[in-house]
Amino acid sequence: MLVVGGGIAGIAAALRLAEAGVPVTLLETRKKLGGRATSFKDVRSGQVIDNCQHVALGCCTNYLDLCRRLTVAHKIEWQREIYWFECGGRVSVMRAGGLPAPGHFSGAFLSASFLTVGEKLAVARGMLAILTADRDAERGRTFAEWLAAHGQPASAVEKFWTPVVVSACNLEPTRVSASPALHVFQEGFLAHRDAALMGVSRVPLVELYDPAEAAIVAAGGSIRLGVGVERLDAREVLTTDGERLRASAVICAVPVERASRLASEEARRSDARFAAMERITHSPILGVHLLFDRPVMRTPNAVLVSRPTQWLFRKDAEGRAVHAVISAADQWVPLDEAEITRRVRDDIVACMPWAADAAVLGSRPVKEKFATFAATPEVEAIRPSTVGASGIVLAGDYTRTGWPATMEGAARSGYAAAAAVLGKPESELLLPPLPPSPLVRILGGPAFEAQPA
């Protein structure tokens, strides 16, 4: 059994197969695991830094299961509060209160200063509509169209809906399909009081996947790093060194832009998935690592309201090391490092005025031009299934997981691929979502009807 690609999807597939007693070999072009959710040694500072800040939520049941299987769950720090900073420094804290879901954020929401009373009423109406929405029926229109149809004013879209959706789906509401956006709010906010807990790795991301080799080997598998792949089909992989590897099955767990190029000509002719995959587009993410000469961040995280820089994460105890994240970063990609640093610093100072005198000692912008697939209505309609006519098994967050481009989507796809190879229903390997509260089951729509209590 061969798995091509050592990102989260490939690791998940290989581990579950090895645990099931299947001899599996994972091939990875690079000398490290993790794919796009990994780290690298910065030659300027000599430090190991992440490509970009990746976050798990409490609702990411399969990704968290993978972390437990890799014995790294303890390396994730859970943050119960999210801090929304307005220009001038006023802060609203979002945390779950004592009410059951879906009302667990009601107290924090009512006290939030960054929304007017009218905007809060509009958002509340939107949340009620999301609770009963059939997200599968909304794939064909954008989330902006859905919001407009449900009376959401532009100011509420700018201050509340957009920061959440852009961060979760890496697309603006005007581009993202309503289906994955609704998924974010249904399962990430409304279903369970712990769904929105935010998990941030305490260590460089690459360290989360270091135990994968030992875990896979212990279960009877193996990992070969630094092995490039030239071509593959359902039973064979040709490496860039000319080595031919035969297997009972092949899982292709590389990014979508590579997957269609690696498939053999015969596979592409027989399997319509690969032609469709060539039409899947991408959305970039920009991560900016900053070091200041004095503390600037007083909270572990920050959402910057109505600013181009969407999120900040404190990376040291003092608050001098800051990681800024700009999702859907199309307009930022052409900028040089000096301009990126200036703009991010301006956003920080606007929302944290006490940082005005702080000097930037070091800046390292990291552009991920192909960070995620773009979950537009057009792309949602052509996301490929795990199995197809060629016999090649696909794994990757771009497959038909029901999730946006997230670590949870990648883990789910890996588990689904393993289930396909084992000839089992996906439900035997996939963990279910967090159970909806009884009130959500009563009030909610189709998204919650089939979920376990």
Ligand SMILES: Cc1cc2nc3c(=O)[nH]c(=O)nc-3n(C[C@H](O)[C@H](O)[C@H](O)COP(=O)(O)OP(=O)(O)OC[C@H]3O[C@@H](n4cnc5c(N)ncnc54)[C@H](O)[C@@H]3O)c2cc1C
Contents of the next structure:
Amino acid sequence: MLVVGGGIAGIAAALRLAEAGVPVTLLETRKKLGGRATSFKDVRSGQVIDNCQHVALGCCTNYLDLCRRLTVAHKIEWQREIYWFECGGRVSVMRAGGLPAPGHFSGAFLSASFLTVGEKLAVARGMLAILTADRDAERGRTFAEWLAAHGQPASAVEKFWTPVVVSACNLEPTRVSASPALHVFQEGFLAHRDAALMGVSRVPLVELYDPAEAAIVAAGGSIRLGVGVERLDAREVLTTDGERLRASAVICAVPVERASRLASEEARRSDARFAAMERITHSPILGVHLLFDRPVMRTPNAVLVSRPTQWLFRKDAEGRAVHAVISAADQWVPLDEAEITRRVRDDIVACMPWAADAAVLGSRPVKEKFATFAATPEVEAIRPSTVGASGIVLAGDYTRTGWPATMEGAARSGYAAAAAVLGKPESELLLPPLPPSPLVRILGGPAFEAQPA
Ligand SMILES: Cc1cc2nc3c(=O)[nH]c(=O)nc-3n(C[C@H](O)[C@H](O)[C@H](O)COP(=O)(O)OP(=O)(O)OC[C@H]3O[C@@H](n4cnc5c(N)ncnc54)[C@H](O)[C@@H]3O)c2cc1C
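The block above covers the form predicted on its own; next, return the form predicted together with the ligand.
Complete assembly follows, chain above in first position.
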């Protein structure tokens, strides 16, 4: 078997195949594994930094299973509190309290200061509607349309719904399909009290995925780094060096914009998935690494309410090293480094006034223009399935996993691809979501009916 592409999807597929005793070779064009969840050596500071903070949630059962198989799960730090900063510095702490799901955030939510009483009532109504929503039936409209249909005021959309959805789906509510957005709230917040736990890597991302090589080899597979693929079909791969490799199955786990270009002409003719994939568009993410001359961040994370810079992460013990994340960053892409730094610093000072005198000693913006596919209603309708007429097996966050473009989506797609090659039902390799609480089962709609207790 051949797996082409050594991002999370390709690693997941190759590892599960090797563990099943199948001789598998993973081909990766770069010299390292991990794909878009990556780190690099910053020539200015000499430090290894991530392209961007990658966050996993407690509900990412398959991604966390992969981390356990790679023996790196202990490198993920779990943050139970999320700090919402308003302009002026007032903070609301979101943490699960003693009530069972779906009520576990109600205490924190009721005492949060960034929403008015009216906005809280509206959000609570919205959450109840989400509990019973049939997300598969909501693919065709945007989340903004769904929110409007459920009476959400513009202020609650701006202060609450938008920061959550933009960071989880990398698209504004006006563009993202309601289906993945509802998915995030159903499985990432409401179903289980640990679903929203926030996992961040304690080490550069590359250290999470480097061990994949040893794990796959130990399980009986092999890895070839620095081998690019130029063409592939269901049984053969042509590398950029002109080497032809035959296999009983080929899993294509490259990013969506590459996949249809690699497929052979015959495969593209016979398999409608490839033409559809050419219509899948992207959404950018901007990560900004900042170093201040004094401590500015007093909490491990921060959501900046109603500011263009959406998230901050503290990257050292003192709070001088700060990583800022801007998802759906279309308007930031044309800006130069100085302007990006100025805007992010302004946002930080607006919400953390004690940072006003802090000077920026170093700034390293990283723009990822093709960060994720754009989960619009049009794209949700054409996300490809794992298997298709050409016989080429697809893996990648863009395949029809139901998840937005995430590490969980990528891990799931890899496990599903391995299941397809092994001729097994997906349910044999995929882990189920966290079990919904008994109350969620009683109150919830179709999203929770089929799930295991
Ligand atoms: C800036 C940024 C921030 C993100 N933040 C988060 C987050 O907080 N939480 C989260 O869950 N997700 C996040 N994501 C999304 C997450 O990184 C992706 O969903 C996931 O890594 C995709 O994995 P993949 O294996 O599907 O694809 P990729 O990671 O793109 O892997 C594809 C691999 O194929 C290789 N390849 C390409 N062409 C060829 C070829 N011709 N021959 C051989 N190999 C080839 C590539 O080098 C790459 O290694 C973020 C992404 C970005 C870019």
